[in-house]
Structure formats: structure tokens, C-alpha cells
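Only one chain is shown below, in C-alpha cells, and it's the form predicted on its own.
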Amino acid sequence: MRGDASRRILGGSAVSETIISTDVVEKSNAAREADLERDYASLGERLDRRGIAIDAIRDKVEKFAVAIPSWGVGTGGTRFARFPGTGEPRDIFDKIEDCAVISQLTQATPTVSLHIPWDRADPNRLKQAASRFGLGFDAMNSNTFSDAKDQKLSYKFGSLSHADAGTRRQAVEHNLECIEIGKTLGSKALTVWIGDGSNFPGQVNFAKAFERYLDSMREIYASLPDDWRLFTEHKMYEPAFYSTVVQDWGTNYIIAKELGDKALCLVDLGHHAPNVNIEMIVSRLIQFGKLGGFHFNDSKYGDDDLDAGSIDPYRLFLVFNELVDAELLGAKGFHPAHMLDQSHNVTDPIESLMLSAVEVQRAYAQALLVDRTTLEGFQDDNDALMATQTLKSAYRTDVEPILAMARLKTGGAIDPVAAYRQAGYRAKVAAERPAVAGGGGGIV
């Protein structure tokens, strides 16, 4: 890692394994703790009348974690243009520092998910850099949807399903490299998403392309360590706008069944047709033991990659209603991976990721409040109105005191964004990291 830059704290002079000075966090918390105690006690009394122990909910929230995508701490873009933010990370080591800030203030994001080749570096150095901040590594992500520098063969017309055997071989080898890197880092999963498909009718043979994909994936699957999982991710469209090889959850389920027990389906909340019932998809995958995990985000029109809970927080809650139901029932093999996957174009990425992590925790806490015995009774009686009101009762409960208390008890910030801004982290890194020039997109 570069010198001592990553070890300096803001607002203090001591060398530390935290990025933000504990003095800044403590000062921010001191201004809010008395109000939080009152709010927490008040909520506790109301929950007690419903037969719910608030401390038990808080304890579960404390243990709930979501991974940060390394690419999420940079500024995103569109197909038209990209407008860089200040203090953008220069490399994966800057990204780790930004992720450490999110983890420190929220106490909800202890792992980072890497994307290769974007984050390619000496794995031992990466592991050392992350461990200094108490961070671990989540699923590895391969990239065969764009061409890397000095890449021999192009993925313009596909990768794992490409008509050319040499291109498929190159894509397979890349995924095998990701597994090897992940083994050193302590990762336990590989996520594979491809942009393969077609833009014109007749461009590809649907069946042959899918069979080539399955053959490639079988080889990748065979190289997984025994304690690893393989997550396959579907997406309706983009960059392939006529047909996509892995286009929906049904195809994704077929893939997972074809490959074996370690193959599971990853659900990105933005990768579905408009108005699709995502929570029912989640239920189906749980029921048949093929839910691997999530990429949490939100959308208004398509795969927008907006902040989690920013558009449809009720849908996020309904997804977690299914997850908590499976958790409480002890569904076989149920341990889904949770990760954010967002693109931040007009906000500070660190602030957006902190708030998204909180929103995911919020949906989890609300789902824990559902009176499941009462709900089941209304379902059995076909009382649609009272069944939906039972869910609404949990959703309408303001669980912010629980989330804030969980952060306080674990050393985080009662108000992560306020503490972050008081620390002046963005201004500091902006002074250290060279400005990045803006760029145009592929459409004019």
C-alpha cells in the first residue's frame, strides 16, 4: 500500500487502523445520543405491546451485513456521458480506503466485492490492505462483457457463448483466474454475468449459443473449490437488445440445475421486466434451494442501478419479508449473499452506499416485525385486507432508532452521513487524488 496515507485519520494526528477519527465519530454521536435513547425507549414500549422485544431485533440487525462493490465507490455514468466526481479512487487501494470509511461509520459492510480485471493487483497485497481496516472479501466478479487492455480476442460478439472456440477459451480462463485470486483473498464465491446475446433477428442461433454457454460454465464450475459457490446472474437486455443468453430467472434456474449443487441464482433487483413480482421469484428460488444472493439497488425505468430503497422501499421490504420467512422456517441451505450494486452519477458514492446499506438493514428490521402467526391466520381465512394490513403494520413502523442504536453499540455513527461530512473526508481525498477528466459515451 502507498506509504502512510491510508493510515492517517481525519481530525487527529495518531496513526490508526480507522480512516475517520474516533473523536469525530464520538462528537457526532454525543450530540445525538440522548435523543436516540429516548426514541429507542419509546419504540421499545410500543413494540412490547405487540409482543416484540426491541433488543432482540437490534441484535439481529447488528449481525446483518451487506457487501460493498468496489466499483460502486467511483462515479458512474451513462451511455451518453460521464461526469467525474472529486476525489475519485485511482485504483483498488483507494477503493479499499473508501470502503473502509463506509464500514467504519455504518458497521454494516465488512466485506468488499472485487471486479477483475478492474481490480487486478497482487492478491497478497490486496489482502493485507483490506485486513488493516478489518475488511474481508465477498464474491469475486469476472468481466467478459468488455474488452480489457492488451486482450487478444474481443468480446464484441460474446464471450462464454461466442461462436469462436478461442474466444470462449479466453473467457473461461479469465473466470478461472478470478477463482485463483479469490482463493488467496479468502473469497468463497464467483459471480458470473455476461452481456452475450444479439441485436438483430437471425444474428445467433438461440439453442446453440445457450449450449456453448453451458459448456463453458461446466468447465468453470468444475474448477470451483469444494467450499465455494457459483452465482449466475440474469439480465433482460443491454448490451444485447434483441436477445440475451441469460435473460430471466427461469433461464438462470435452468443453469443452476444443470451445473450442480454449488450453482445458485443471483437476483439483481433491476434486472427484471417492468412490474415483475420479484418477491415471488425470490420465494420460488428459496423453495427449490437455488437462491444464491442479491445485488441490491433500485430502479424507475429499467436497470437504473439507483440507491437501494430510493424508489420503491416497499418492494425491498416485501423481498425481505420472504427472506425472513425462510430464515425463521429454517429453509434448507438458506444463506443468501447480500451485496449492493449501484451507479452513482449525481451524489457522493460513499454517502449513497452508506444510506443504501442502512436501507437494506431497514427492510430487514421491518420484516422481522411481521406478526407471522397472525398473517398465516388471515391467509388461511382468505382475509386479503387484513393480511396485507399485517404486512403494512410492520412496514409503517419507524425502525430508525433500532438501526441507529445498532450502529452506536458496535462503534459506528448514529448519523453516518453527518459524521462523514464533519470529518471532511471527500475534501481530503480530493486534495490527494488527481482530478479525472470527463468523458463522452458511445452515443451522440
The other form holds:
Protein chains: 4
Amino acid sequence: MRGDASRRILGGSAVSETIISTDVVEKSNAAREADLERDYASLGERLDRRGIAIDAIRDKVEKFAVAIPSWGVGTGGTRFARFPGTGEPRDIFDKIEDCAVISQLTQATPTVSLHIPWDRADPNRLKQAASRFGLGFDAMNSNTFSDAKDQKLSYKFGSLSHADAGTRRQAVEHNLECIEIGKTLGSKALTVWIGDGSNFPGQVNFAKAFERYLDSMREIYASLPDDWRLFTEHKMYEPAFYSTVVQDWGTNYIIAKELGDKALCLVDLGHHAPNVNIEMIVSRLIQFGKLGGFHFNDSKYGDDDLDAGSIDPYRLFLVFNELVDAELLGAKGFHPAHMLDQSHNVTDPIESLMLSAVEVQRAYAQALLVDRTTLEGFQDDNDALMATQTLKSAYRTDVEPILAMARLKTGGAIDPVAAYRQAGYRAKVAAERPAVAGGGGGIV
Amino acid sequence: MRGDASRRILGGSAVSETIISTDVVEKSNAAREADLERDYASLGERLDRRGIAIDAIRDKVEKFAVAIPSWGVGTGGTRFARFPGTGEPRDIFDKIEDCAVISQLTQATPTVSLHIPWDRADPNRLKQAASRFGLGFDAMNSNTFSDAKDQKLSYKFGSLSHADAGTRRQAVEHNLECIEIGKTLGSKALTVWIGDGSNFPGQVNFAKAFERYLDSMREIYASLPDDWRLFTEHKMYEPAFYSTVVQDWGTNYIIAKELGDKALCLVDLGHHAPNVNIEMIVSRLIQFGKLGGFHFNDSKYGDDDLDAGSIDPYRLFLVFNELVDAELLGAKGFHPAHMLDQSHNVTDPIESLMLSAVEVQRAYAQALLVDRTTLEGFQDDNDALMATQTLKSAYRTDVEPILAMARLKTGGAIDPVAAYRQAGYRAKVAAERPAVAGGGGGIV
Amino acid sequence: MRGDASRRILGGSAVSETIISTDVVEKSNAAREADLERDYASLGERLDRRGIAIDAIRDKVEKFAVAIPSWGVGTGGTRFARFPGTGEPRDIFDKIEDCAVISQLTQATPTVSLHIPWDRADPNRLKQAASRFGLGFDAMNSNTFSDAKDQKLSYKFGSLSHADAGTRRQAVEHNLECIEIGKTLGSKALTVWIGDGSNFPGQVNFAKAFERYLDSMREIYASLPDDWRLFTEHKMYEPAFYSTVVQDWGTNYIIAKELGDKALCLVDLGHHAPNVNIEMIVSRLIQFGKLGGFHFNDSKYGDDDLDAGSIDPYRLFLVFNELVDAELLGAKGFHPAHMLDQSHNVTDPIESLMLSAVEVQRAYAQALLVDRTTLEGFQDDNDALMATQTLKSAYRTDVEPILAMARLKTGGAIDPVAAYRQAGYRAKVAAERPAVAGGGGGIV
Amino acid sequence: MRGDASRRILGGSAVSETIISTDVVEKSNAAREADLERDYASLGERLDRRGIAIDAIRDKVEKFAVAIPSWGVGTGGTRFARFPGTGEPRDIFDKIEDCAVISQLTQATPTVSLHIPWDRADPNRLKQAASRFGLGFDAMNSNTFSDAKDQKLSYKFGSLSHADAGTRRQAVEHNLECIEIGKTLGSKALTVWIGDGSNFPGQVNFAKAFERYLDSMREIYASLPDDWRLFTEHKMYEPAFYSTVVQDWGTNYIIAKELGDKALCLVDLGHHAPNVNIEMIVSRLIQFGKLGGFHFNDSKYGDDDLDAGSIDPYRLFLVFNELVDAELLGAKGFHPAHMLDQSHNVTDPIESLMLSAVEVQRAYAQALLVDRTTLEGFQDDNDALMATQTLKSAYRTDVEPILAMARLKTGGAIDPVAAYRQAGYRAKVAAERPAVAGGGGGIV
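Okay, that one was the form predicted on its own. Can I see the form predicted in complex with another copy of the chain too?
Every chain and every other molecule in the complex is listed next, the one we just looked at coming first.
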């Protein structure tokens, strides 16, 4: 399971430029290598007793990839305020450099996912900038949830589902433009998330709005290249606070069915109602051939966009338990896209993204350790206790040595944050990139 | 909109036996009729100003019907305890009498919905017992969420989705038996709600369990008479506390699509995740031709099974706003079944059911008052404020005179609870029906 | 019950300047007065039958007041985008004019609540600007949840609870400044809401952070004039997404107890966990002498800041049921402050605030109709059904004629939105106030 | 931290009778000991590098204790059904034997917590039965949430807060009886959880009901022996579905403050609103000297009473992070009671309780590994990323070798479930204890 973009083709850091000095990385690794070797051997011995070859797991981990969203490397915020960090990227080219740092140190994030219009630039220049660091491009993201400068018609009352045909047309065309840009960049997917909905009962007619949305999406789908996929993303609420057009996986599933085989559902872990069993939704979408991919993050209350695995790491593991199950069963058409989608309000975004990529890898590695034959036996015998212990004993395994060894073997850092801090990257770019104003406070 | 069963055929209290003395009802009405006439006239004048003919609304209300679940007339409880009331029904024949009281006084509940095996009895005797009071039978309800006495295989670990083929077969056959009984009774629908699920991550394989469920349901569907409908009911959790096989409307929709045209989704208002927009789910199911009907009740926390409209009456109105919209648009195949499904732990069940039936009627009547042409205009103009005020001004109308007049005209009571208390029904049956032991306390 | 500020002193529109031409208002009223008189008389007759004198209710409604937050008259937004309206207020003086419109047409909002630093201006000029329209000032609101321009130390990691003593001092001093400004303006309360908290487990030590918060608050409390009150506001989450220092009423109650008699709890209806029974919290705070007041709004998911009563009007009524109970019992020290606190993203803020003020009045009027003697009897008899029906029959009463008559009698508009639209106020200010840029989109 | 009851005194399995043959345990351990020694050594080496002495951790784990609720060893159920297991305990003496098995194999559960009237028996006989296996008694639990046979007045409408003084008196006296029984048994605490509340708005007057509750509790408190503690337990909902008298920690805190120093709050992990930050509540109660103890379990939706740590193990760790913090700081009066409180619907209760006790120990052991000096530094520097990683690196450590070694050293089983199954205990008691009927199904 490698995410949408292939590391084989896009990776290969050996021939790419690196931003963090390899000296720094090597020195950092040198100080940790002996301990890692010992821990890896000791874990290998313990896994061996359970019938698991540690190197096989490490191989799979090495091939696992998750995309970085371009907007994730800037400091996030809330409607109340945004507190900028230092050295924030000024444009998409700075963002690509930040992504290159993440990729270099983790060796787990070979692609960047762009957001139009925020990242609009000459596509060829973009491609060059990325390939310099061995980076490729993941899914394109359109934006009709805010008004761009000089935009003719406003999305205040909706975009693809707007009551006005002209506004819908404008939104459709924006999506078509995203596809065009993506073609040049080598992207193979378009992700559509809209904020359309309502704040008051009666503000919109649910059925009519959804019909209009489907009509708009049919136009976009018709322009999709044959080897592309179309991901639609559901979300319960925010920015709309009474109803949202694509509010849950049920509606998302209907969309994907109505549009066709290239249309698939994207699951953002923070976009569900409280208490919902997300891993079960993942299973359903796999079973009916409609899982497109993920926006990974974590949350405690709503769409908090916290770092993946920071609040409920077992939930992330249970999601991967489904993914690994499908991977091993060779579920038809199963190759979900993986992307982080987080808001880093109080941390250095590069650090958070590095550790979040590792956290996603960790869940994947742990899920690979599940003894699925034994599990199946317990399930068939209704031995609920031993079945759940089978998952737990995989989850409890500290796989950090596997992840670190995978990084070491592919040119990354055993301890990415330590190497990053040692390299002084943030201070360096802070000197180059002028401070950005904070903000928010008016949007309450 | 009249619910699944037709009042025209099944109603007609004039020729049926009544349980509450008509003297009592007439005396109770006589004391209230003058005020009602005045209030009806005054409301009529106000509605007239809004372009609405009050008699037309009353006509529709008179035709509106909601079924009573046989189990609803007994006192409910929780896993901690059940505190019985007095005069509790001893069997289905007592229950039918209680239902007849509700029907007589409200003239809104012409049918009873049976639950097998709880209500198992000679179908012909059942039919006779009901028709004596002009009552008919609504959807049949199967039960594979608890073990019946002398049942061969246990449903502890599931029924229609059980890992064991024999257990699944037993559950399928139980459903087929329910259809058979229903045929005799004149029922035209089977409602399937199961508790299948798991309490621990890993206890069941989501995909396999759902495939087994679908296979079982396909067998049941195959035995469904041509003029029947099959209702499946989703529920987020309880009795299973980690995963539930039919957990939400997304899964329920897939089931209905997989099975065929006679398969439809049943919506219980208390079976959703916190904060979920239920009226939107109702709209989606209508739009895609899969709304089968409702289990009405209200809730604040989980599946609290409180009296309809007792916690959030505006939500009930918003659901009916969707239903009336569909009715007026003549949505294809739209004739949802209405049933109350409540647990009466601290009230006299007959009183709660009477007022709940009235509450559902009330939401229907209020929704009929919505000025839909004006609303559409506001929606097209994105005038959110006036759109929502259009709903609110219908909702704020106190339609009690319409409901009371509908009851008066059809032989019911202007004030059903007052008439019921005056008649001393509960004391009378308490003398005949021995006290039942309380319980619970062991199931914690 | 009149809210903190007294209409008697601050109101009196007769002698104040009006912004909307009185001709427009009179014409609008003239077209509606005959119907209103008839509806008022008819409602009066029905209430009379229930033993209620309609004029007494109207008198109470006339005296009821709710403050307008200065920030509410601008268009709100989310972290994703803000879609500005036309004619948005440029500064606090424009905001005061908008508030004057609301006050003139509803006669229910005699005061404005300021937010520092957003509304910082010469206090005497502010006072003059407000008194010109007969407006007074409600509670002062400090802001340490965002960084003001030229602020020395950042609140990125907290303010009153910050680990750094200097940052806490700065935050304390800001609050002291708010008190100073408020003294000149005639305000009698300071409301403190902070965003302090954490986004990650371990980021802050809960106990130490709370101790630091309490120490800071003790300093602020020490500077509070004798006739002022200090309101602290709890909120479950946002902008902090893992923990919040003042997360619920339990912590808020402890704060108020620790600080002293002038410290009271402020309840924002949207700041609680899903499903929480807010009216019960209100009751507890009244019972233990710690209810300071309200930020009214409505919500479906989180702190959605929707218009009061737009999502769950019965909940608003149930809150007022507690308030009226306390008012009638003469609960010691009971005089809660009332303020709207909403975000108007898709409506004209003036229209939303007018109708929201009316909606709060409506809940108050309905709660006044509850037959409390009868209710007490049902409660003592455990007649749950009739007890809840007693509330419902008050709630179901359409009190619009009372509210409209109260407006008419005090110089407001029978239909505030109609009069406002007829006056063309928005178009007029749009011509004077330049369009403001939208925004958001970077804060995701 | 050892829970309320001291293992030193009550434990000492050497001199107690054992139920599971020591041969079986020794054989089971022998097969696992070599691997355990190796894993313990390897973990020791890794911890040593982090400056942690593994034996010191193991010592603390050995002293950690959690009580078993007598009702937990029977199979639980829901209002829909109860599916009994085999060999279910017939009475409290069977339950004590089951508890002895748990204690023998885990060496972590030296006490039993009784529930009156379910466990009513001659106290001296009870004491003898328990001490035979080296077991002591934890907190006594009263029951006024269900009606006992032959009880004079019903708790249908409340107990300690009932409107009727006689019913309140009966409930108070029941609690006094629990204290009396406990005195003989050597218990040192009374836990009071009531189901009092309401199902309908208006059914009870919140303030009056709470005042009555407080009055009743004052009477109970007055009879508490000097060396006892009184634990009150809050719960959001169920069995009451609109309001609950002791609904949250805010109300619980007020109760404890009103009653006096011996009154403390009990936290059941499943009794909170969705999304609530429970570890923060724990911190607040510790800070203000009012944390009495815990009912451990896990939940996904409501009060699901699932096995501790089975759904969100990180949350359990975060709770223990607070507890260990307080233990290390020597928080005044800090010695919380630990008890499991779970419902085992689909597993063998003995197995679930053994693994749940181990899971609680696990969270304790992991929390002991947190480098608190380093953490404090990160907190003071607002290094959110490294602070949370400090917790995570402790949490990720697989401490199973420490727990297993603690068991081995104290006479328990390295793998308690394996030893238990090998011993064939369930089959043995199934032969002795007749099958119990299932149930539920009427309480819907």
C-alpha cells in the first residue's frame, strides 16, 4: 500500500538535491545508529517468536507514502486568531522547499498536494521546482469555499450547488482549470471539497441543492482524463452550521455511484459526527469499491485538524487494520490515496508534518503485525476477548525501530525532529522570509 | 399523507365497538366545544389572512394516521430497572384493547404494529380482536435481538449476520414466519431491526458480517409478497457498543439498493449520532426513492425513546417539512409508514401514546401551513433570514384547534387525556389485570 | 427581569435621535395595526380563559432588554472564509449607529457591549455617540485571544494562564484597561473569555495553568469597582482543541467561588458538550448564587453562533423557564445580564440581531405564561405527563401579538425587518461605507 | 498509588487458599518464563538508557491494586436482552470465588466491592468467605435505582431526591444499612450512585430536587464513621433521559463541598458527555482535593461499560498521567479508590476482569515512565510537539514484561487468560452452577 503516487518513480533521493545538509543528517544518525541496531535486533527476535520477519515489515514500511498538503506547511489558525510562526513560506515555491525537508528527513512523503488558487503558478516551473527535490504531485485540490481576488461571482451562498447557474458554471470551470494544471504536473486525481450548505432551516431546499451539486459534478467528471480519479470529501459541518450538501459518507457514496467508476470517496478523519465508528465506514467503502483515500489528522471535538494520532492513536490503528486487511485480500481496485490534512497552530508545521507522517506509518506497521489467521479463528469462534487481544498485541508493539530503520536505509533521519533542529532550518528561512502578520479576530 | 395503512378502510369507529363509554367522551367534549369553536374560528380568520383555508388543513389532518406498536402500551424500562405501572396488559389481547382506547380518543391511530414472538397468537383470533374495535395491522416486527424461550440457537453473537450458518438460517426463518402471520392479518410490510454488531474492535470482521447480513436479507426479500414492503432500520449503537451492522443511513441505503424496489429504509428519530441533521437524511432518502417510514419518538442523549416532540419539537416539524414537501410534489412512490416507537417509563403508556400521536399530527399540520411558494422565492434569492422565518411562522402557529376539531368531527375527544382520566380506564383494568413484578437490576 | 442595564434610564427613545425615519416606521405600523389589535384581543381572550392578563405580560416584555455586542453588527465568518456584506461598519461609531437601528425598531436592545481593543476610542466620544441614540453600555469585553497590533508579547500560547509571568501581566493589564474604559462609559461589568488551553496532551500542565489563571483573575478582581460584576465565560473548545482552561461550568463555578461575591458565571448557549442539559446548568448556577448572565445564540454542532432560537427554540424556552422561575421566586441577587453573541455569516447582521432579540423576548414571554402553581402540583404528584404539558401549552402559545404590541407601544416597529427593508438603510450605508475585502482561506 | 485497600494487609496469597491449582499456574508460567526473562532484560536495558530502573517500576506495579465489583462477575446485558454465560455465580459466595480466581491469577485485585441488596448476606460469613482467599472489601455500594423485593415505597420517581419525604427516608436508611454492613466487613467507604432525574422537561423542579438530594446526603454523611469516605458518582444520563440530579462533575463537586471533608467525587469514565476531556476533570478534582476514586471501564457511545482500555487506551493513559503526577507531587489527601465497573455481555466476565485489571495496571506503568522533568521543561518553553512526544514515548513503551514479571513474582500467572483456560474453571463451575435464564426483551 503506497498511496496514490509511487515512490519508485518519484522518490530516489540519491539523485535529488537535499535541503538539509547530509552531514547534519549523518551526524545525527551516527549518534543513534548503535542503539537502533540493538533495538531493531531485539524487536526482530521478539517478532520472530510470533512468526513475523521484521525485514519484511520494514520493506513494506519503506514503500509506504503519504502526501503533504502544500497549505499544511504554513501556520494554521482559527476564526478567532492566527498566530504566525517564523520563516513562514511566502509562496508555493517556499512551500515546496519545506515539503522537501519533510521528505528528506522522513523518506515517507514523496509528493505534494496543491491547492488552487493558493498555489497557482506556472505549472512547468512548479514541476521543475518539485523534481529538483525528487518530489511529485499528488491530488489537485480545488477551492470554491472562499472567494478569490477578482473572482466574478461570490461563493457566499454556495458554489457547485448554488441556486444561480452562473455561479455554478464558474465553480465548475475552476475545477476544470485544476484538472488542466494537474495534467501538466503529473497529478492523477482531483479532490473536491466544498463548503456549500446552509446556516438556517429553510435556507436551502436539500433535494434541489443536491441535484444541482450532482449536475455540476457530472460536468467535472466528464472532463476527467481516463487515468484520473475524482475524490469527493464529506464533512458534517463547518463552514455551514445547519446543513452541508455532502454531509456524510452516505451522501458521498451516492455521489460516487451517480458519477461513475472513477469517482471515489475521500475520508477525512475529522469530518464525522461525535462517536461515529470511522473504521467501519472505511470498511463499507472498501467493500463497495468506493474508497478513494484519506485526509489524515486527529480530532477531539470537531474538525480540529490536529496531528495524526495525537489524540486517539488506537483509532488510527483500527483504520489501518481495515486498510491492511483489504491490501492483503487484494480488494479489487484498492489503492487509496494518503494525504495529511492538518492545521498547525502551535507547532512548527514541518515538525508536526514529519511526526504525523511517521505516525501514519506507525499505524500501518502495527496493522501489518496483526496475526490475521488467528484473528479470523477467534472471530469465527466468537471469542471476542482473544480477537480484540490479537489486535491489541499488534498495536502494543513498539515499532519505532522498524520505522527508524526504514528511514535510515532510505537516506532519512533516525530522529527527524532532532536532525531538523540541529540543522537550524527554521532560523535560516526566518532570516530569508519576512515575518507575516497575524490575524483573525474580526471573524468571530 | 396517511401512513401505510388506510384509515378509510380500517377506521370507521361508528360501526366499531368502543371501550371508553361514548357518554364520557361526549360529556368531556361538551364542556370544551364552545371554546373550541371560538378558537377554531379565530385561527381560521388568521389563517385566512395568510391565504390558508383552515378546513382544508383539518381535512388532511383527519386523514393522517400513525400506528401504535403493541409493545408501547406496556411500561418500559432500562437495563437498571423497570418500574411497572398498574393494569399492565397481560398479553396481545389486552394490548389491543389499550390500542383501541388510543384510537377511539385520538382518531389518529387506526393500526397496531405487532412484534413476534411477543405477540404470537392465533392470527385469526388476533384479526377478530382488532377488527372488533375497527383496528387494522401495520408492519410486522421480527425479533432476533433476544433469545425466545425454547429457541434452539442463541443470538448472543448475532442473528442474520452470525458467523454460524445455522443461526442465520434460524433468524431468516423467524422472519419468514413473521411474513406468514402478517399475511393473515392483512399487514403489508415487514420491519427488520437487528442488534447484531460487536463490543470490541476485532470481534467481527465488518465486511464479512455485512455480506452475511445481505445474504440473509436476500432470502427474506425473496419471500416477500408482491404487495409488501421490507423496511430495514439503522441504529448507531445499543445493544452493540463498538460496532453495529446496520449503523447508519448510508449502510441502510446500500441494503435497500442491494435488495430491490420493495426494500426501503426506516428512520427512527433516536438512532443517530449526536448533532446529526436528521431531516436532511429524510430528504436524501426521499430523493433517491428509499424512504420507507418512521419510528417516531424523541431523544436527548441516545436512543432515549421519549415521547415524540417532547424534547425538540422543532426538529419533528423540520422532518415533516420534508415529508409535506414530498407529498405536495407528488414524489414517486412516496407513502411512508408512520409508527410511534417509544418507551414509557414514568407515564401511563396510553396517555403518552395519545399525546405523541397528537404531537406527530401537530408537526404535520404545522408543516402544511408553510407557504412553499414564498419559501422557494426566498431560497432562490438566498434570503436566508426570510426563508427560515417562513418556516418559523408556520411552526409558531398554535394548531391545537385544528387537531381538536379533527378529533371532534371524527368521534374522538377534544382533550383525550382528560376524557381518558374521566373514564377511569386505568383503574378499571388494574382491577382485572394482576400487578406485574418490576425488574432489572441484574442487567447492569 | 431586565438584563443588567436598565431600560428606564438608558432607553427613552422619545428624546433620542432616530436613524430610521419615523415616517417609515409609522407607515409600516399603520399597515399592520388593525390586524395586530385584532390578534392581540383574540389572544387576550384566550389567555384570559387561562387566568392570564395579557397586558401584564406585555408590560413585562416591554421592560425586558438584551444587549447587542458591537462585533455582532459586522458580517462574521469561519476559518475558511469571510464573505462580507455591503455597508459594513468601518469602526465603532458606525457600529453604534447600526445598534441604534436595532434598538429603534425592536425597542428591546437599549445597550451595546464593547470589545477592546476592537472598539477602542475616546471613551467620552463613545459615550456621546451612544447617548445620542439613547443607547447605554453593557459589559466590557476584553480580548486576549488574539494579538493586537503592536502588542509586545504574543498570546499564541495563552494569556492569563501563560507560563510566562510577563505575558500574564500584560493580559491582566489589558483587563484593567477595559475596566477603566468601562468606568467612563457607565458599564458595570467586565466579561472575561479567554482562548487559553492546549492542542496536544502534555502541552500544558492542567493544574499549574489553572492556578496561574486564578492568580491573574485575582488581580483583575481586586481592581473591580464595588458596583461592578465580573463575568467569566466557559467554553468546551475552540480555539484550543485538546484542552481549554475554563472548559465547563464546573471550572467556571470554582473560579467564581475562589474570586468572591462579585464574580459570576456567564453562560453562552453554544459552549457546551453535545447533548448537555443547559437549562439544568442554569438552574444550578442560580441555586448557588453564581449566574451572571448569558450570551444568547443557537447552535447545532459546536459554537456555531447562529441566531438565537433558530435551531432549537424549545431549548431557549426551557432556559427562560428557569429564569422566570427564579425571577418570580425572588432568588437572592438574581439579575442576570442578557447579551446576544452571534456570528452572522449569511444574513444582514442588523436583521438577524433584531429577530434574535425578539426571539429571546419571545422565550421570556412564553415562560411567563407557564402556570407555575399547577406545574408544582403535577411535580409533587409525579404526574410527568401533565407537568410537561403545562410547559408545552405555554410554549405553544403564539405570543407574537404581545411582542408586536410591546414594540408598537414603545415606538418600535410591528414588523422590524419589514420596516428596516422599507427604510433602505443597508443601501444607504453601503453608499457611504466602502466595501471591505473578504478573507479567510489562509487559516485552514 | 494502591487504591483504597492495602495489598500489604489483604494480599499475601501464600497463606490464602487458591482456587486454581498452583500446578496449572506453575506449568503455564514455566512455558513462558524464559521468554519473559529475556523480554524483561531487553526492556530493562532500553529503559536504562532513558534513565529508568525497570525494577523500581515493577515494584510500584506490584503494589497497585484495583477492586472487583461483585456484580461484574455475572454476565451483563442491555434493556433489549441478556444472554447468560455458563457457570454464572448463583450468589455472593459464588461471586467471591470468581473474584478469588481473578485475584490469584493477576495479583492485582485484592478486594471486592459489594452491592446491597444484591449481595446481602450475613456479614461475618461474607468476611470469612473472602478472607479464606485473602480477599478484603472495598467500598460498599447502595442501590436506590431499582426496587428491591418487598420494598415498601418505589423508587420509580426518585429516591434520595424524591418529592415524598417517606421515600427519601427509606433511601437514606438503606444507605445507613450499607454503612453498617460495611463496618463489619472492614470496608472504609460508601459509594452512592442514584438514577434520580426526569424524562420530561418540567417533570421535576431542578433546584428543589437537588436541595432534597443534598438534605438526604447530609443525613447519610452524618452517620459516616470517622475513618470512612463518602463517594458520590455523577452520570450524564441513563436511566433518566432528560435530566439527572447528579449529572456532571460540577454538580458532584458542589455536593462534596456541601457535605464536608470526607465527601469526595467518584469518576466513572463512561459517565460524561461526548468529547469531554476527562483527564482534565480528574486534574481539577485533584487540585481542589475532591477526587475520591474511579470506576474504570471504556466506552464509545454512552455508558457502554466496556472493558477498560478496549476502545481508547490512550485516554486511560492520560488519566493515569494525572494520577501519577499527583502521586509524585504528594498531593494532599490523595489516595483515590480504584474499581472496575463494567458490563460483560459477550465475554467470560472473569477473563474480561483479569485483562481489564491488567490494562489499568498497564496505564499506570506507562504513566510512571513519563520523564516529568523533561516534560515540565517543554511545557515551560511552549514546545507543544516535544511535550506531547514525551507522553507518547512513555505510552508507546510495551510494558507487558513489567506487568508479567510483577505477576510472576507475586504468585500470579504470566498469562492469566491462558492459565485460566488451562485450568478449566468455567467448565467446572458450569457443572456445579445451574444455567440461568436469559432475559430482557420486555424492557424496550
